[in-house]
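Here we start with a single chain on its own, the form predicted alone, put down as C-alpha cells.
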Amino acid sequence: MLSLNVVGAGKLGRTLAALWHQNSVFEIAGLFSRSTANAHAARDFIGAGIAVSDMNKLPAAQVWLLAVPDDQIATMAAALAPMIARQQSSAGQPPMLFHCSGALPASVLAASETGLLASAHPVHSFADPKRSLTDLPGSTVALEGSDEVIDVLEPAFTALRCNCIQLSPAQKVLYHTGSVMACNYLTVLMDLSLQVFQAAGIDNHSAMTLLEPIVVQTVKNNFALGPTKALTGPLVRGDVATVARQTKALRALAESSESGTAATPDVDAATLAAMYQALGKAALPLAEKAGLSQDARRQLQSIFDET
C-alpha cells in the first residue's frame, strides 16, 4: 500500500484521506495544516496520519496531495521542493504529486522539481465532509498529467466507486467553467430566488419548503429529458404579459431600493432585476427550441432589452 501525505487538511483533503483510509487504498502518513487545531481535527476525522502545522515535520510519503486553494498551489509546490529533493535522494525515486484543482493543469506543480505530477478533480461539492463520505461514490473525477501518476490515481478513485475521465491540459479551464456554472451558480440562483421571495414577504423557511420539491424535480427532469424538454414556465408558453409584469415588478423593487424606500433593504434588488433580464435573454433560444413562436420571442426580447 502506497503512503500518502495531505498538504491542506480542509474539507476535500480530509474527505479523500478518510475514504482512502477506510478502503485501504493509501496508508495516511502526514496531515499538514497551518492551524494546529485544524490538523488535529482532520486527524480525528480520518482516523490516521500524523498531524503537523510545520510542513518540514511531514514524514516521507510516496504520494502527496496538495489540497490547498488554487492560488496557493504553485507557491506550496515550490515550498515542498527541498523536502521532495531530500526524499528522492534517500528513496532513490521521486514521490508523486497531485492537486485537485479543476481549472489548473498538473504543470502548476512543476516548481516541486519532480516529474511525476497530476491533477485529479472530483466533480463533487465538499461542503460537508460527513455527507461527502457517503455522497462521493458515483461522482466523476477528471484526471490529467503524468501517466505514472494517473495509473495510481485512477484505481484509487475507482476504489471509492467514482468514475474517471482523462483530460488534456487545454481542456481543463472550460471543463471547470462548465462545472462551476451548473453547480456553484445553481446555488447563487437559489439565493437570488430566496431574495425575491423575501421581497414578497415570504420567509426563508417557507420559501425553501415550497421550492424544494419543484427544484429537485426540475433537476431530475433536466437529466432525464434534457434541458429543452425540461424547460417550463412563461417563456415556453409565450406568456409575454406575465414576463412583462415580473420584469416591471423587479425594476420597481430596484428603484425603491435606490431611493431608500424599499421594505427589504437587505435584498439586492438591482442585481435581481439585472439577472432576471440576463437569464431571460439566455433562455430564449432554448425556449424557441421547446416551441416558443418567433413572434413571442421578439416580444420577449424587447422586454429583456429595455433598461
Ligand SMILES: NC(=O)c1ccc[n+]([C@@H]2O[C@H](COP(=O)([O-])OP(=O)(O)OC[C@H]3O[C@@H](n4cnc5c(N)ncnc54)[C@H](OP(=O)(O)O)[C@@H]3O)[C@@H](O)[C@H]2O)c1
Contents of the next structure:
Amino acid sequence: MLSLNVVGAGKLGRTLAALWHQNSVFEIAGLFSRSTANAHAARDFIGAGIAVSDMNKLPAAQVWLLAVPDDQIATMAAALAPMIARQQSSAGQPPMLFHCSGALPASVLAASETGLLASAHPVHSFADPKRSLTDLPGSTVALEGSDEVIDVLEPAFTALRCNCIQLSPAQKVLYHTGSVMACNYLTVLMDLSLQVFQAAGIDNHSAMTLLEPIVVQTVKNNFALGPTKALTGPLVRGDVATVARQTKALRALAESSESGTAATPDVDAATLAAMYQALGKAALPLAEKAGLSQDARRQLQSIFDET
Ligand SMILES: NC(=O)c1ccc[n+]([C@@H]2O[C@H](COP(=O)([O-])OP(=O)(O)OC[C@H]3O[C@@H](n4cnc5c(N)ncnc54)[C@H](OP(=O)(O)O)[C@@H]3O)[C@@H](O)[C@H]2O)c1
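Got the form predicted alone; any chance of the form predicted in complex with this ligand too?
Below is the entire complex, every chain and molecule, led by the chain shown above.
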C-alpha cells in the first residue's frame, strides 16, 4: 500500500484520507495543517496518521495531497520543494504530488520540483465531512496531470466508488465554472429566494417547507427531461403581466430599501431585483425553445431591459 501525506486538514483532506484509510487504499502517514489543533482533529476523524505541528516534521510518503485553499496551493508547493528534494535523494525516486482544485491545473504545483504532478477534482460538495463519508460514492472525479500519478489516483478513487474522467489542463477553468454555476449558484438562488419570501413576510422555516418538494422535483425534472422541458412558470407561459408585476414589486422593494423605509432591512433588495432581471433575460432563449412566442419574448425582453 502506498503512503499518503495530507497538507491541509480541512473538509476535503480529512474526508478523502478517512475514506482511503477505511478502504485500505493508502496508508495515512503525516497530517499537517495551518492550525495544529485542526491537524489533530483530522487525525481523530480519519483514525490514522500522525499530526505534526511543523511541516518539516512530516514523514516521507510516496503520495502527497495538497488540500489547502486554491490560492495557497502554489505557495505550499514551493514550500514543500526542499522536503521533496530530500525525500527524492534518500528514496531514489520523486514522490507524487496532487491537489483537488477544480479550476487549477496540475502545473500549479510546479514549484515543488517533482515531475509527478496531478490534479484530481471530485465533483462533490464536502460541506459536511461526516455526510461525505457516505455520500461521495457515485461522484465523478476529474483527473489531469502526469500518467504515472493518474495511474495511482484512478484506482484510488475507483476504490471509493467514484467515476473518473480525464481532462486536459486547458479544459479545467471552464469545466469548473460549469459545475460552480449548477451547484454553488443553486445554493445562492435558494438564498435569494428565501430573501424574497422574507420580504413577503413568510418565515424561513415555512419557506423551506414549501420549497423543498418543488425544488427537488425541479432538479429531478432537469436531469430527466433537460432544462428546456423542465422550464415551467410565467416566463415560458408568456404571462407578461405577471412578470411585469414581479419586476415592479422587486424594484419597489429596492427603492424602499434605498430610502431606508424597508420593512426587512436585511434583505438585499437591489441584488434581488438585478438578479431577477438578469436571470429572466437568460431564460428567454430557453423559453423560446420551449414554445414562447416571439411577440411575448419581445415584451418580456423590454421589461427586463428597463432600468
Ligand atoms: N469543499 C469542497 O466541496 C471541495 C470540492 C472539490 C474540491 N475542493 C478543493 O479541495 C481543496 C481544499 O478545500 P476544502 O474545502 O477542504 O478547504 P478547507 O475546508 O478550507 O480546508 C483547507 C485547509 O487548508 C489549511 N490551510 C490553509 N492554508 C494553509 C497553509 N498555508 N498551510 C497549511 N494548511 C493550510 C486550513 O488549515 P486550518 O483550518 O488548520 O487553519 C484548512 O484546514 C481546495 O483546493 C478546493 O478547491 C473542495
